[in-house]
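What follows is one chain in structure tokens, specifically the form predicted on its own.
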Amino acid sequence: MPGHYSGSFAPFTVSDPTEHKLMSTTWHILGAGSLGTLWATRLARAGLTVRLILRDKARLASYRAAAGLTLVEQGVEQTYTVFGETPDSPEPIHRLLVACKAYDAQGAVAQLQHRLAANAELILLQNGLGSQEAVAAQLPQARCIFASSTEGAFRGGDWRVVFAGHGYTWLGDASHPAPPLWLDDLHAAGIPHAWSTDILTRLWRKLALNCAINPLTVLYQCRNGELQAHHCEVATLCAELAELLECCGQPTAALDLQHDVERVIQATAANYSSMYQDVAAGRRTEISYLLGYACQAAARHRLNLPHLQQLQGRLVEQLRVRGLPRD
């Protein structure tokens, strides 16, 4: 996403846990990054049963030593005792929030496949496009719900998440439009959300926003707001991305794209994009699920988008120079 959401902290209320059905299905959360732990702490705060799935015994030992997850919100710290486990724990999984990186999603879910109940539901909270379809294809018996979030959070250390700005989460299932009953859990946890009947449109729109902003912040080594000095390049990319969206059957996602990109650049002017932060920290980026996915879609439709393709080439070269994975 193009940096952390920097809106004001709107007040919200959390339902009294005693008013909520505490015997609801356990929330298993895969991925202890910023969004995964942000969801885990708020669900736990609402009195819901949460289990955090950690990749191995070493991470589990580290987590147990920390004695829980700490949420920092508006300068106030609170630690929540959330049960931790490894993928080989025996308990069946009925509901799984997949909050790991796009490139890890398929492999991480495969490790848990033997634990998924016949009626399991997965909430896929990944950037870009491509990973969601891949996970859904490997789990035809499960219900896979796609999610798109503008919530801002970052890790303030191991097992510590800082809530950087309130946003919104849209959820939807293109093949099964009826909303699930567990949306009540999100309401109880104070997680602003909406069920979307056009979730793919939202995901395509966010993909385009990311493609217009994130790669340029890496190439120019700048904060989001500094892209205002590259107005013409941003405008050209937006025109090509809008053409791609139209060609991919997403005309609604193409509407006023440039205006929305400019709004995001201004709203997050002081922030560094997530891709910039990944490159700066020497981490693998999600290029394959953002710019790579867009360029592959253009190739499938035999659509010539020279500036977008050139941008991908420049970014891949930058990653090569830095010794980072190019996929």
Ligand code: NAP
Given for the second form:
Amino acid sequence: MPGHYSGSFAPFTVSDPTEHKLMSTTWHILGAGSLGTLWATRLARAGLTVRLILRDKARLASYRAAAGLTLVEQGVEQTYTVFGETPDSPEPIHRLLVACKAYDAQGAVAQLQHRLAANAELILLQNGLGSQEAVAAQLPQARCIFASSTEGAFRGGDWRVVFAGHGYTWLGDASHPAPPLWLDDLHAAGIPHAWSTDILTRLWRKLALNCAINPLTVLYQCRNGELQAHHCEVATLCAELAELLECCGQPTAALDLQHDVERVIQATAANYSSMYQDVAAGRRTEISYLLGYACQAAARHRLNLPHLQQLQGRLVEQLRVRGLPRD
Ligand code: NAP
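Write the structure block of the form predicted together with the ligand for the protein whose form predicted on its own appears above.
The next block holds the full complex; its first chain is the one shown before.
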């Protein structure tokens, strides 16, 4: 696979970090949550210039009071000094990693619009679909690269992230197939990645997997593996999701969907889905960019998918009962 990086984590593989730093563009990282910190610490560790954009002055003050950003990996923790700033800092931005939740991405990027250089590149790490198109439409001059990641991390406190699951990040640009040169930075930072010429197919497939698994784990209050007891319901949802993918011009994402869903349920049997975890922790979910996006796409195509629609109704009701945002 072109651009495929299959090396193991090798954080100090850059022979002369200073040399690499001189040549490289600053990585501005918007959002110092789980994924933002995971990327910031690994890029900084490779000697690359990283600037963290925090929500406001209060968050910046809190960050400055801490020693830096801490990455916990296989029980070993290491703190990195990464420069922090607020959105109104004057420096122009050439490369921006957007590491907010899908529902925050558009607003957070809008705050930085005046700082974006004419040829700015954005990397959008959001799960689901919808937020990426919204950001891209907002910035017609910029190059927006969509990402789909199977890496897993969670916040173990403020400015501290636990690297919970090694994985892979696919990056792609649906309108320009040429990979950017800065993929070398990811290589240097030991971030396993590949350039994908079919990133939308990947994002749609991941969305379909999410729609078939995550809402049910919230409704049945269960781990992924317990969905094996709801085999028929899962199969019905997969059939409707495959129909939706075909209708949305994504036949490749529809191939063997049910089989893949069953494989994921089995492979992650002991895990709680991200949506389950959000609901259990009383956090807002990304429903509008996952099941909500799927149902909206179905409505746009006048597709009748009764089980998917019913699933959305049940999930929204569950969120209402728990006093959580329904979007
Ligand atoms: P997270 O831990 O909640 O981090 C989001 C960060 O964005 C928070 O630090 C938040 O700031 C910040 N933020 C929000 N609005 C902002 C603004 N206007 N200006 C500056 N910062 C702002 O979320 P996450 O888990 O990293 O997830 C990010 C995206 O990656 C999601 O779409 C998620 O589905 C996807 N993803 C996550 C994982 C994972 O393992 N975590 C894996 C794959 C994909 P505060 O700290 O001030 O609240």
